[in-house]
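There is one chain below, alone, in structure tokens, taken in the form predicted together with the partner chain.
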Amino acid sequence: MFSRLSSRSLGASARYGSSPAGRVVAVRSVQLDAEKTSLSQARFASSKASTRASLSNNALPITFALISAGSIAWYTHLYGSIPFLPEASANTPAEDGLHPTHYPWSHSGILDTFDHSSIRRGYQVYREVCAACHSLDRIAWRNLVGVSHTADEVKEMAGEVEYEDGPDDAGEMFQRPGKLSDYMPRPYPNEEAARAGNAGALPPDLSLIIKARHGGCDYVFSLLTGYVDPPAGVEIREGMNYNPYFPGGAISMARLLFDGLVEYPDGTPATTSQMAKDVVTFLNWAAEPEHDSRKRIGMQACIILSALTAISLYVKRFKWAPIKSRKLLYTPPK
């Protein structure tokens, strides 16, 4: 028994001993194990009296262990979570909002670009529905060129909006039609006007909303399509709406997307979920305009860098092999 146990521990400790320091540790633990083994042999060889003796000797640590285990169990029973884990939350699940389902977005994969037809439809939904209340400050007309619209289309769309410019020669500000370099017009001139028009609630700017909300695309999609009647017992104030995905459940924005609200020129049926999907894709593009080229460059970089890694490992071995495998010969003088 001694030999088997000790040799097993030898193996276990030597397995990690790749460096000289590791080997020292291994040797030491071998000695320790050998002592332990002989001790336990001695114990089993005698009677159970020694067991009893060890219990009484260790009464103090055993008591403390039992007390701490008991208090942890009591705490867990009282508060429903294991202590020392960072789970302190004053929110009920309803206050955190329903966790959105993960949807298979057309751009989810690491090699997948946005579906640009969807961006184009989503822009239409934004323009016809969302833009009534939500601004899109960080997107300029020119950003749409080559993404969802041609330059001529965008010029025409921008030209329909009046922008203030100036001052002219007389120092007066004047109105002019929009140009490609102008940014998206905002529905309200400032935050106060936006709040006043929405019963005190501020419609957030949508430029970065996909990045700014936990859950991203899934959350916004779930929010847009998740309006339901409040369950029994939930009181929603006048002017508020119930949406289980919104933290707290009560949201100022009413359900806006209904089947057939917009008419897509490309013939796609404008169902609620289709419109929500398109506008979320559009908003995701607005938040990450670099998305497509980022993924493409990432793919190229991964290919190049992994090939470089493999080759440099080969070259390292190639350079080191003669150094590591050389044999030094000493021929003593005769």
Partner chain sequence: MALTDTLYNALFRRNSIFVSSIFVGAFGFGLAFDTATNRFWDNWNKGKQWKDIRDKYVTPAGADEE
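Just so we're on the same page, rigid core means the largest C-alpha set that superposes within 1.5 Å between forms. Numbering follows the first chain given and starts at 1. Computed from a predicted structure; not experimentally measured. What changes on going to the form predicted alone:
With the core held fixed between these two forms, residue 175 has its Cα displaced by under 2 Å. With a cut-off of 2 Å and the rigid core superposed, residue 70 has a Cα displacement that reaches or exceeds the cut-off between these two forms. Residue displacement note: residue 306 has its CA displaced by at least 2 Å between these two forms (rigid core superposed).
Mind pulling up the form predicted alone next to the form predicted together with the partner chain we just looked at?
Partners and other molecules omitted; one chain follows.
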């Protein structure tokens, strides 16, 4: 800076001469050049500051816009439709199925966990009623330990089932009692046998049925308790049953839950709605065994993040406040 000013002063002295008037004019010329330089620098600094300010002011709207766009894209990827636009469909409401009522499930809250007594009763309903046709391929016997049964109870139940194992020393397959590492037995050896035993209909696996159906627990509960006689004008083929919650209204599965069908060891009345509620709770646990631990870890994460936020605010207030509130004064050279 000083070298530029000195060069300018020498150039001005050469232009205006060495007389007193010339020296005054030269000094004035150098001052004007310095003022122009400082003005241009200030203008450049102000433009940079305005750019930063505009970016900081628009950061929040830009962030919300990106989050909204990402949420819409993810919803569209999952469900195939944009949430706030109507979807044209050639199906009637009867063909899509009656929309299920929302029920206040005991585990649907943010901090609520499964009712493990209901899971135990629901497994009993599945074993005595549903397991005759539906498999539970993703659940092993060991998954029940500590959730609905003790280890000894599960070992006893697993030992009642014969599993094919081998080969042995002679190269032959053999049958052995089940153990905790085995998965729930299938009612049919293959898909063809399942269709042959159900008039061509394939009973779905129930491991993820709650997540696989729109409406989740509400849909399955409504389906199990929603069997009624077909209304006037609705014809149901022989071997089919009418259920307004099933798409199309005609379902191969007949009504299976009736009052008193099972006997609960804890004395709970085995009404149709109670059995449906228990088996739906069990199936929800089967679809999401990590449900309780996920909420527990989420609570721990909230506590840790809240503590870290409080510490960050303390550091910001008492450590950075004097530094960020200081003023820098600039005195231009005379």
